[in-house]
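This document starts with one chain, in the form predicted on its own, laid out as structure tokens.
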Amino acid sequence: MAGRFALADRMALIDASGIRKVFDLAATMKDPINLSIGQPDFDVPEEAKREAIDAIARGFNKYTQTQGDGPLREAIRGIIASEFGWGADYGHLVTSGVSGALVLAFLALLNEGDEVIIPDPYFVMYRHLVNLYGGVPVTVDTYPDFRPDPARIEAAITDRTRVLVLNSPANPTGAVYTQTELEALAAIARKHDLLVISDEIYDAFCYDGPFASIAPLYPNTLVMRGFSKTYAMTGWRLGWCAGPKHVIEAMTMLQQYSFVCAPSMAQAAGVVALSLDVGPYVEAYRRKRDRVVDALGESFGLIRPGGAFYAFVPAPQGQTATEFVRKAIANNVLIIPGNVFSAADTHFRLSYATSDDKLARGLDILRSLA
């Protein structure tokens, strides 16, 4: 019985993540093979816990400014200056993660019935955040090849079209952009006057070549880059954001009255994040990523992913995903519908992100299902 306590209306336009059904599922079986969640299978650096230890013990525990300590945002503007060229005219905030910087991004943003375009397979939370800030999310298919066509995106554009969502490399289907995609994308807003916001969560994992944003190449861009994927630091939720100063001041003033400020012992820890080398993490996954290639490419027709460390898998001919899921499931191995990401219900998502050991058992018994 509801009565007055009952749920607001938005609620309604929401409904609970299929891979936190998953990852809930995981804790009440013994010893699945968990191909499933995006979290790095690799620790914290031990540099970074170890500043972030010792900024605990001497009192670096309250909070910090709402826009970031300063030797952390010292250093995310030098990466904006060196990597974009972007100079005073551009803002940057510290964020509770990237989830942390979406919130508040898409608050900042939406009017009631504004338009998002976001490329179809996408980030199961972009169309929620949409849906939930009164905003239309507006989808744009991109099989078979995941490949960003520029031709639908602009055809999807309406004089209620306000942003563009870019996520690359990609998850679920680990697409990444080429210049030359970006290139004709970053022409499309300009054209419409949109805003970009490129979510670049994983622009540490490309392994067939330099990774590439769309920030040097149009001015309208909020970047979105976090710590959780390249340093594993997936629970100490720390990110950042850059763009246009006057979005950034407003998803600063609305981080005062939320978030409040993203936690102060990870904000130094992160500082030392950001000088390290994680080339052999990357390594690692892309030795990772040519095993899933090299077991599922010829038999389901998998197509290279170049990046992130997932792969979008089509189900066996003659099923759906979550038909394919569910014997999956049944045999110990979880992985993700791809309903979950997308309109289509062909494909199913694998994460790489584990052990050696468990790929290869996982993968043998998903050629044996096929």
Ligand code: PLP
The other form holds:
Amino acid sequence: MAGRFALADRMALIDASGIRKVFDLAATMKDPINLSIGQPDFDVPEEAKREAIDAIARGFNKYTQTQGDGPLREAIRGIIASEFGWGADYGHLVTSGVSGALVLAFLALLNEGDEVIIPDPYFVMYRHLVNLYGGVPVTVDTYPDFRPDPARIEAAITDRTRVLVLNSPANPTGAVYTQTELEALAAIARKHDLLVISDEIYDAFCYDGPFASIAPLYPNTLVMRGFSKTYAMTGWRLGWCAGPKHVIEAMTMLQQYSFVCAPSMAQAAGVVALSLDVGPYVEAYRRKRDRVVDALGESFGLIRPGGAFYAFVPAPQGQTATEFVRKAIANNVLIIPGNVFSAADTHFRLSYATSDDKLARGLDILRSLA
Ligand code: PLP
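Could you switch over to the form predicted in complex with the ligand, since the one displayed so far is the form predicted on its own?
Zooming out: every chain and molecule, the one shown earlier first.
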């Protein structure tokens, strides 16, 4: 629409997420085997639910401090001290999910034309937010094994590069970066004086070894973690961000004029959640990961994903991912074509965050289609 009711020019820079299009398609399917979902199939742990209900009942329903409520901040302070060795010269902020942290960070950091390096395939929000806030997303191809090749990343750096985005364990590939890879990335960031945004929302879901963060290796890191995946609280909108104080202070000021604070009852429940052991859930997902690799490893040439709850699977030879996904959907299996997350349309994302029964049926159908 033109004239006074026209939208801002920046709206032309983004489009509806491809995932949304797949979900719209899913709405037309009868009882699909849905392997497209980016959230856990378990529910919020009982103790956390009870604490949220208690918090509401005792009247903990008002605004909290913009930077987050005391007990949750205390818990976060403990995490960044013990895991990263970060003390009082680092800041931290409770956010409305990692999405909230990403919005505030890019808004606080980017000037017109600033370049942000994003390994491809990527979580779609990175590219859209960078575009919206005037930055330039510079994607770096990580096919075929989704490792962050330091040479390829360094080759993408220009004098406009400001930020390097890392996401390990990764959506959509399930890749988990090794300590050696993180050291190489830290060296590049140091050499070129970049800020690293480390999206660690899947930190709990590492199947072949402990999770490693770049944060203790490189001080100019903005770490983002969430409760959505680890504690299945996707609807509660809770996350946190920690890093260089001046960046966190700027993000806090922006939060004051946007989200105001993260939901109060979710913050109360978050403290309880952080004390819980999610080991059994992770173990269940490790078994599902193994099932996916057993079923598709050889027939599809799937590289074993080390974390998150996704496999990024090559489409059968001679077909684009979009073509294969169309066939899968015609056979009642919902998966997402790789071009939603990437410049390439060669792979599809399968989420194994579903029941064992549905996963088994879905894998059978995909194999029969290959
Ligand atoms: N980062 C990644 C890599 C994700 O996959 C997601 C959700 O799918 C998010 C961030 C956003 O999570 P939140 O619910 O904490 O906003």
